[in-house]
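The data below hold one chain only, encoded as structure tokens and taken in the form predicted on its own.
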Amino acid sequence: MTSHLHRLPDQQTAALLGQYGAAVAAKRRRAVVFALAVAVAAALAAWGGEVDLRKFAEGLPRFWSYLYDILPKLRPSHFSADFTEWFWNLDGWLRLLAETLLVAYVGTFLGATIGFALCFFASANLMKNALARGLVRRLLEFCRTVPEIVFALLFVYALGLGPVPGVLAIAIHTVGALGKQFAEVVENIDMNPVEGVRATGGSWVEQIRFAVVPQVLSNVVSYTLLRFEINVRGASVMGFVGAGGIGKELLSSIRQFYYSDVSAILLMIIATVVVIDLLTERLRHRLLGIEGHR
């Protein structure tokens, strides 16, 4: 098969040649605006954060050494008694870690649930009424604007020390960030099964319940499974305030200065995320249906 090709004048050439010569240099003068705002911003930022670089420089090296003071002293010779020592307290910690894996699983249940119930009052496409809407976005932006840490004080001290506090103080955090998931997720729907639900009679509720959940209801449960990782770290320092789990007994072996322990339950925590990463990963893939999944 056989081309041919025109060339154009040499004109008409360099004036398109100049028009992208001027196309390019203006996209690199925005890019270099765009990162000198960046900079200037992360200036004025660290400047009213006072942050200050010459301390950060000094007390880096006692960072390193604490975290060499908490690692054991492991002999090869003595690994076994060494080890042991190590972990001495194993079945108290894995009790505690349990407890905080129950809070994290109780309070991302109950806030997955709420969210999603109320997500739907958030979406754009599915309530029209802005007045309510706005009120369910505000009452969100509330619940996950507020820190957990926050929440976990005010109900330690309305309840007394205790889980109780921890599960109700994640669980409103995660009405406020899965709600504001869900709802984003619901407003990008096909809204073709929801005009079908509703030219047939149904109402609001059977126009979610047979058009818009199974479409949304993957996502749902990847991102429920996701919190629930970050619940898990999150509720591993509710203790520092008595809301319950490990983090109680982190916190008295750091202010004691028991290194070995401090490693001994740091370590413990690393490895249940980290497990529970895995699983919760390997089960987000396999819903989104994502090939190639561990």
Second form
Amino acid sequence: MTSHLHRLPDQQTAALLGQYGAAVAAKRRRAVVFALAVAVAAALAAWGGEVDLRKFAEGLPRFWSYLYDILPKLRPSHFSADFTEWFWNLDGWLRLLAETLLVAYVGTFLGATIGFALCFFASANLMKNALARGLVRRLLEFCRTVPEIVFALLFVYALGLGPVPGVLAIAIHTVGALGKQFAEVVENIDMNPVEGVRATGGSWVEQIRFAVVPQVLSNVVSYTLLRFEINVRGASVMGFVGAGGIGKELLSSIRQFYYSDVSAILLMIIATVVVIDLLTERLRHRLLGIEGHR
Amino acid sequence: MSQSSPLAGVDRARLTQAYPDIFSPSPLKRIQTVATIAALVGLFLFGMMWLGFSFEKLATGISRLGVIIGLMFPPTPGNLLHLYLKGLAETLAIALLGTMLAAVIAFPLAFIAAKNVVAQRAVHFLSRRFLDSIRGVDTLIWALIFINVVGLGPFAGILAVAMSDIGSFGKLFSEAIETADTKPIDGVTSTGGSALHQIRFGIVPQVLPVILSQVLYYFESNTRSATVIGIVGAGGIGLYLSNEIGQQNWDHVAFLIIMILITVAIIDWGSSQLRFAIIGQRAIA
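Moving on from the form predicted on its own, please list the structure of the form predicted in complex with its partner chain.
The complete assembly is shown below, putting the previous chain first.
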């Protein structure tokens, strides 16, 4: 089988090539302008951020030696004794770790509940009153834009040291973050069931209970689990400002150069976070999998 | 429902027969739901007790908070505005450079962690766990560690933001690479392209828009975390914030919070515009 390639007339080829060249050149120009803009911004930022490569080069060996220092001195011959010495305060740390997890859990629970209640007022398809909707949206925006550590600092001042300010700070941030995500889910629902419930004389609350909640529940749970993961990480540093959890212990061991304590606590935090990540990921996949089969 | 019209009664009998599982859900399922909710609420109540929640404490706290909020008005920078602006600039610099540094380092790492590029089970597993561990450590903790390396100041903040983002970027980028369409790669292979050519011409054009939009998104969220990194001494506006809270200058605190809110809002707006420009009308992946 022979195949011909039909050549376009030269004139047409030239025109097409010209267009192609122009398009590529325009794309190149855009890329160069973009790269230049990024480079200028980076240079400005480097100047403002006091980037000092010499200081970094001097510090880098210190980073490696720091990593080396915080590693425990485990000898194979005395392994169990060395290991026990490394985790000398295991009970105390486990207690603090449990406190961290509880801070994250209670904060997430509180925040998710309030955020869930508020999300219906923030979604355009259920809340026709633009003023009320705008107010709720601004409130959620405020809650999630102020970093939780800032709330924690304020609450520690008002409520005293301890885990309670940490819980409240995490809860407020969670209200803002989840309220927005929930509202987006609610705005994407199928409105037919809602109209069905309204046609049978259902009130606004009944519409939400029987037509909206069943549609959004799996997504709501999935987002809440994701937020719980994030909040565990957040709760691990709440102790830096005196708001409970393992952070205080970590801060003091870093500041006082208790090297092997630093690695022991870090290892426990990392292990907890990784385990929580894996568990919630599995749960979320199962939830969304169930949804997919319907 | 207690009152039902005759029509509903007729329909109901037929419907009950047609959809038995809706009218009488299996008791096992119902018990499961109730038990799950009870366990969640129980843990919540237990947590409240264990962590020492009490109504009087909350009441005094809220009244003190009310006093603080009263003292916040009117917000004013006093005569420290130039310092605050410098702190804000530092914060933005930390977020920008930290994000860029992380993206540059995570980009090659992501290819190693992607299953379809390096088809080595051990490499995949190790690189993923490595990225997970980096991600498990909060930015503030990295900041404390880097203060030991390069001293107090914004440079430590940049390195901290970069470090914790390497973990997130590595994971996100490698997921983007793994979901890339294999046809362009096959095409490059069929014309005799090397592994590097496959990556450069088969994968990179596909993943670049996704990666750029993720980088911008993280720049936004890093602006937020860079505002507080100063609390541990790693530069930016957080230093002033924690100082003013410590000295109970509530009007200054309020001014700083408003500055943060406005900056974050501007960055959010700008980067969402840019994101749409980069990825066009496509939904954000």
